[in-house]
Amino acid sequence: MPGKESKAIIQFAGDEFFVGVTPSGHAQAIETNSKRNLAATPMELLLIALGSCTGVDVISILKKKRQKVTDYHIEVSGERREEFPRSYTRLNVKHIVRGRGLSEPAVARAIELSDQKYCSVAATLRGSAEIVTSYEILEEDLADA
């Protein structure tokens, strides 16, 4: 039984620009001239998609586990093939979590659950690129608060 279909519309805007409109109606400028660098390229958007997908999961899981997260960001980098198609062969996803008294097992499990079970973008990409996750936990000083 097929799942629900989502449809984005990508409109050519001239001069190597496109405007993508998401299924929910949000517009995104897209640049295909990476030397000009006036908007995100499709491959850059893929990195953001992976990072934001896993980030939503991880922060939600940590909140449910009553972890006191004060700052969180994800660094996503990719290694691409030299020949065409210049697809990603490896994606590195590093979670940097700052908080008070964070449980390392809770952070590790949240990341694992996102990576292996919940993140649809990771599941979509996994067949064509290796996804390597790592994390860093930073303890928040009371003086920093």
The other form holds:
Protein chains: 2
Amino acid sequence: MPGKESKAIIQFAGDEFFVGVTPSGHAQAIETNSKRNLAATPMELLLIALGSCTGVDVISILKKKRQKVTDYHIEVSGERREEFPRSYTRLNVKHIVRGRGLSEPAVARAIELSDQKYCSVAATLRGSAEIVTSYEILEEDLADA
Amino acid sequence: MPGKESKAIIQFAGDEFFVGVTPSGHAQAIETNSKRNLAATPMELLLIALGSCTGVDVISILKKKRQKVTDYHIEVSGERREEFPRSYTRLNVKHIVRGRGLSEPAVARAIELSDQKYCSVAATLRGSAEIVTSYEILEEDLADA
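Show the same protein again, this time as the form predicted together with a further copy of the same chain rather than the form predicted on its own.
Let's see the whole complex now, leading with the same chain.
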């Protein structure tokens, strides 16, 4: 719903842990001690949010274009400021698409549409970070050979 | 490590699901069909990332200031554009701190330091969204009466 306000609750759970409950009611542990590393950290969550947001755009556009995708994943890496606050300054988003007879222009266009038009997470992060996209297309038949 | 590049992998898992694996190796299911609502969505992850990022700053600053915090949670709500891309335009971050004899200036200062200086997630999101902070202080003894 446009303009809808939704509320997340983030509960301090002691010892540098938090339990985040999303507006839709899904809870998860969040680690804020990156050396201990027992769960995802806040800055890591931004990376998987970005990858999944753009990913669903790309896979649905490729489906509409009747592309035969057999496997798909996204790699997201971030570069941060050295000073506080250590925000992301650059986010690299690489799409690795495997399929049968995939059209390179179709893949490139799907990624461009997500990056420029549809992806809400990319649009939110872009104010601070440059987002750089790339892709790799793998042929299913050749890979099996 | 300043400038360190870290890579997340976001695997398409079929049927509008993704499995995100953070750079530190923590995997989680991500929902991209908000009507089905079986896991956190990408845009929801931004809210809990913001709350936990600022939360750890605040709780650690209050600890250094020898404030007696007995319970603490953060509420984060977001307002989005009505048009594509539906990025966040405003993020409301409310800190609810319970404790014994808490100093209001100490709480206000801790929140300000996180918001303006330390919180990497806030600094990343601020390029797109206005971040509005508020707080509520609850007295533990009175609450128990």
